[in-house]
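Just the one chain here, the form predicted alone, laid out as structure tokens.
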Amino acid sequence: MLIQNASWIEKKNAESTVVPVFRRTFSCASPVRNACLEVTCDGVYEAVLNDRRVGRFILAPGWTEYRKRLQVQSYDVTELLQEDNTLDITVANGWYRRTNAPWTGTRNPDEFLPAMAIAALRLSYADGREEVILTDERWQVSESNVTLSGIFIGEDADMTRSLDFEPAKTCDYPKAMLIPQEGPEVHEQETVYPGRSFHTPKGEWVIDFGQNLTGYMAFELTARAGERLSISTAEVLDRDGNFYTANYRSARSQLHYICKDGHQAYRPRFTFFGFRYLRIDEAPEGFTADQIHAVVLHSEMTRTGWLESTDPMLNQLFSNTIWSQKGNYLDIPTDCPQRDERYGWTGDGQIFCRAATYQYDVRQFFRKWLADMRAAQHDNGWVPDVVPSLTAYKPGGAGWSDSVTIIPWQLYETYGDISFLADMYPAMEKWIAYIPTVSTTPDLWTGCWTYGDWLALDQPDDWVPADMEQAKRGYSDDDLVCSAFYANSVSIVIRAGEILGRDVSRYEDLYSRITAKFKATFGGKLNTQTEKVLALHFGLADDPQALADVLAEQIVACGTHLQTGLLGTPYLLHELSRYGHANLAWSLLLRKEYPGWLYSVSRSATTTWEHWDGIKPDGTFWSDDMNSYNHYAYASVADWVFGVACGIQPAAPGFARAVIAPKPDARLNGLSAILDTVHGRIRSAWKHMADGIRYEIDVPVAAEIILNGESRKVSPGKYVILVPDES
């Protein structure tokens, strides 16, 4: 890369929140052929050539593992090009230099890390002549208008400055972990404007868009010079309708506005907000709330999934799937995208990756995004909690850490792409490498930290856990429950290993003593609702329908509820349907009480929830600590709508061939599944008839259609089958 050749340069003695522009100005004598700019900095930049956005990259150059990873940009701005320019570049603190971050850079730890930019500029003239244009000190810098920016900040912007330019500072910083760009861009996506403009019980005015989404606001007035507009962000109100805010923590998660004078347009330029609703906190005489909307922000992907069923409610979450899945999948798979989080935690990553495989073409996404786990991973195995590892806090545990195997053996799966298992299969070894190194008991792990079965409800009456720590890991055996991960991580490792033509009879031999050891300590103590799916989904249980036929008389005795958390939650439904108990499976997803998937949709939900009552029956939240209204971890629930109620499964890698195998219920009258996969577009639909169950299947691939148990092989082609309800 050209960029190479730079220097970075910055402020002089700028303080660590001044967000600086820097400045080139250069001539162009004779017609350009071609021109491309190589950028990037230690935040998020915005590039302007001749007062002209360069590129649609927002929040560039994204989030990656920055002390290995820092990604370049490449811009074609041949044809923002004049004879006279001006190359801008304006660069905010972003995620590299984020509040909660520890100290990042090479420098004194007691030095802050500034505000730096790398640039270079090739000119090729229509002659033959080239011309590069590098960052150095020939480069200009002031103070940006923006006054203040951050992720959970949000951003300040004072229109009235008068930008100071004076030389730019070259320093000595790596250039050893710029890369090429690798993952897709975050582009602006959709428009979404007000549903409607109130005055709350306290008198405060609110902006309700009617939708959760991540993004930003964007308005447009006519103003004095010097006034103000002040936005406030937040997710939901309170039980009396007001404004609500302490679920976002210590994100400030605002916009300040200081007015120029005249017609004016603003967008925030180097943050994002989770929000539904906007509260207005100062505005120019005259505004209204027909002059702002919001901008919906995601990574760009392209929707391969589907569904639409006769069930209002239900179709709500299928919509609530789709935003969450677009509010989190911005740069990483992050956990939250309000409050002062927004973590890419791997347990929450790998728990929704086949339904994340199945709405979106994800495949650029995670690729980029397990090169930075695989650069996070330590020497001696371990895999961090969150990836980046900027924020890490400890290694991730069961279910958590276990994302370095789980989830490029989800993508081999659903796009049959072997380089994800060739790129992670050293990484995945490494992972089961480790393990034994500090498990107090061989062949199992024990005796370690976990998140458990986070956010579990199996939790006894009588139980005192010894800190909210562990109240909020569940009643599971915290041994057991590691042991099952370690399990299936060695089971991914073999079957990983026999595709890509490793030896893996040293696995085998592993796998061979885990699965043994599990049953003999655990197997006579599966208790809780997680214990026994993780033991039937792992394989490990010695009568797996014995097992599941007590799983099911377990949700009945407790109210037909779920009990799960996190990592026990994605598997129910499945085991349940697996082991004769679909009928069951169904009753937890259409459950509209707490705890079940409708609840929140009851409650006016359009996101998902990261707790089931995180708003009350009453009205009160369930805490403001922890308490995000758009998390994906439970709308993994989707791929058991795509998989096992529309029936829609892969018989070989990528859906080279497929199973149609649906399982309706009569509580609902008809539901619709369409899956484009590699092969093509896959859809199955059924409805309930009057002389039976009308299915509605296409497959673009050999397949094999199982309906109530007999079995069809059909070749590429549409069916539609009439079938008796033996319901």
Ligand code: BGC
Contents of the next structure:
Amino acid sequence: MLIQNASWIEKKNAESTVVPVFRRTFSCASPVRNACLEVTCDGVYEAVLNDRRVGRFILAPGWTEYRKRLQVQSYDVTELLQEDNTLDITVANGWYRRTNAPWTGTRNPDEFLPAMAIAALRLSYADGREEVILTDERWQVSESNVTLSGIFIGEDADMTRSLDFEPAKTCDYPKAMLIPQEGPEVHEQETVYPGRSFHTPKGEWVIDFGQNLTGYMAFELTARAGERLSISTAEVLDRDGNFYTANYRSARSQLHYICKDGHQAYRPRFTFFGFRYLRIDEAPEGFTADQIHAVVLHSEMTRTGWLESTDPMLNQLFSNTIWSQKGNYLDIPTDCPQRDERYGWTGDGQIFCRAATYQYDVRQFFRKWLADMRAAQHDNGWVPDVVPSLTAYKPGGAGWSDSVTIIPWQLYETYGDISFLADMYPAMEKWIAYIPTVSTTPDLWTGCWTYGDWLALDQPDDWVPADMEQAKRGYSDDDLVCSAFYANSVSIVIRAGEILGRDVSRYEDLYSRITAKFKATFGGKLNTQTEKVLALHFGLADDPQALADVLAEQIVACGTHLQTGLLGTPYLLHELSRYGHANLAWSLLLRKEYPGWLYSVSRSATTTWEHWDGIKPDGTFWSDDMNSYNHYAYASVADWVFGVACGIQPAAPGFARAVIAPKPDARLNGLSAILDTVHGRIRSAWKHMADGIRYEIDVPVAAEIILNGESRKVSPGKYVILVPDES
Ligand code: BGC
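Any chance you could show the form predicted in complex with beta-D-glucopyranose (BGC) after that form predicted alone?
Now the complete complex, all chains and molecules, led by this one.
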């Protein structure tokens, strides 16, 4: 890359919060055939050539394991060139210099770096000459109109400020970590207009977009210089209908804009917000709701999966799972897009991964994130709980660090692309080699830190947790949960190794020892729902059918509701339906009361919530602390709807062959799924008719269709089959 010849240039006053803009003016004396700009920064930048934005990448260069990998973007800027040119690169903090949330009590060393940019512009003239413009001391720097900016803060802009350029200083910052762009770019994806504008009981002026979304607000207005527009964001209103921001915790998440004279349009360029509501805290006289709109941001990815049913509430749930993916696939897979986290929590990443691969083509998205996971993995093999990693964090533990095995395996299953396994295999091996170095019991994973079955609802009423964190970890045995995930990761290493042609005999021996010891140690202690589900899902039960039957009884006995947390929930419906309890799985899916997937829908949710009772039946909140309304972990249920309710299963990696085995339920009239696989579109739909259930199945590959226990082998084609109602 040409950029390796350029020098980093830095902002003048490191203490100032004002975002710098670097400028280079140049002339092209003769016609230019092609012009290419390579650029990156230690923050997020916007490059503008002759007043026109370069490229469409918002929040470039994205978030990576910066000290090892910093993406460089290359843009074709031929069309933007003139004879006399001004190239501006504005560099804001972004993720680089505000990564640890204040509540972690620590700061990343990178936070103390000044804003810096590095760029190379190659001009290829029509007459064959080449000219290269590099960042160096010929560039200028000024404070920009953006006076404060941060991922959690939002943005302040003062359009009355005038720019005052002086020579920029070069600096000696490493370039070894510069890599070409790998991930899909984050783009502006769609526009959402205000649904209604109203005043709350407290008298706040609030605009409702009708959809919880991730992106930013954009507006147009005419004003006098110095007039202000201040906007706060919120996901929900409180019980009384007032604006509620406490769940953002320390994330200020506001926009403060000081107008210039005349007509103007603005959108924040260096941050994003998670919101459904905007509160207009201050506005120039005459400002109205129709002067503002919301712009949805997410990584570029093609939609591949669609679910539709005859039940509007279920359809809303399907829509919520899509919006939670859009809202949290912003350069990295985040836990939530609004409060002071927005981190790449590895556990959440793997929990939702299967559903994500069905809803969108996420190959490129994960390829980049998995490369960051490899870069973030410590030499001794531990995989951090968040990727890109933060200094404040620790090994992720069961179900979090195991994303290093689970995610590549899922990508291989959905897309049939062996390179995910090949790329990750050394990291997988390193991870399972790490566990015995910290475990207190050979062939199990015990005595270690873990997030447990995070947010489970299985604590006995009289249980007194040591602290809030313990309370959130549920009642499942940590050693059991860890050991189950250890077995699963080793099993993936074996399967992946076989596909890659490696000698896996030592892992097979290890796996036999783990399973035997697991059964001997925990077989009689599978108490909580999650303990049972994990033993079933990871093949660790002596008598799976009997265990599944007990699980089903346990669920019914506690009021037909789940008690599983982040680790148990994604597998729960799968295990119930696998062992003949599809009816119960459907009951859980269709449950409208807390805790159930349709409860949040009944509370007007437009994205999936972190907590089943984020808003309680009386309208109060579960808490201010851990209360995201855009968390995709429980949206993982979409993979059961595709894979079991509509029955679309891969019979070979990438759906090169398929099994279609839908499990309809009498409480739902009809359901349909479309899945665009790498081998073509699969469609599986069913509908209750007067004389039975009508199935419509399209398969682009050889498939086995299993309806009501009866199997038929079919060639690629479209099939309509009526199965008479047996009842
Ligand atoms: C996140 C979770 C995450 C967890 C770790 C939370 O703050 O939002 O989704 O996995 O921490 O337990």
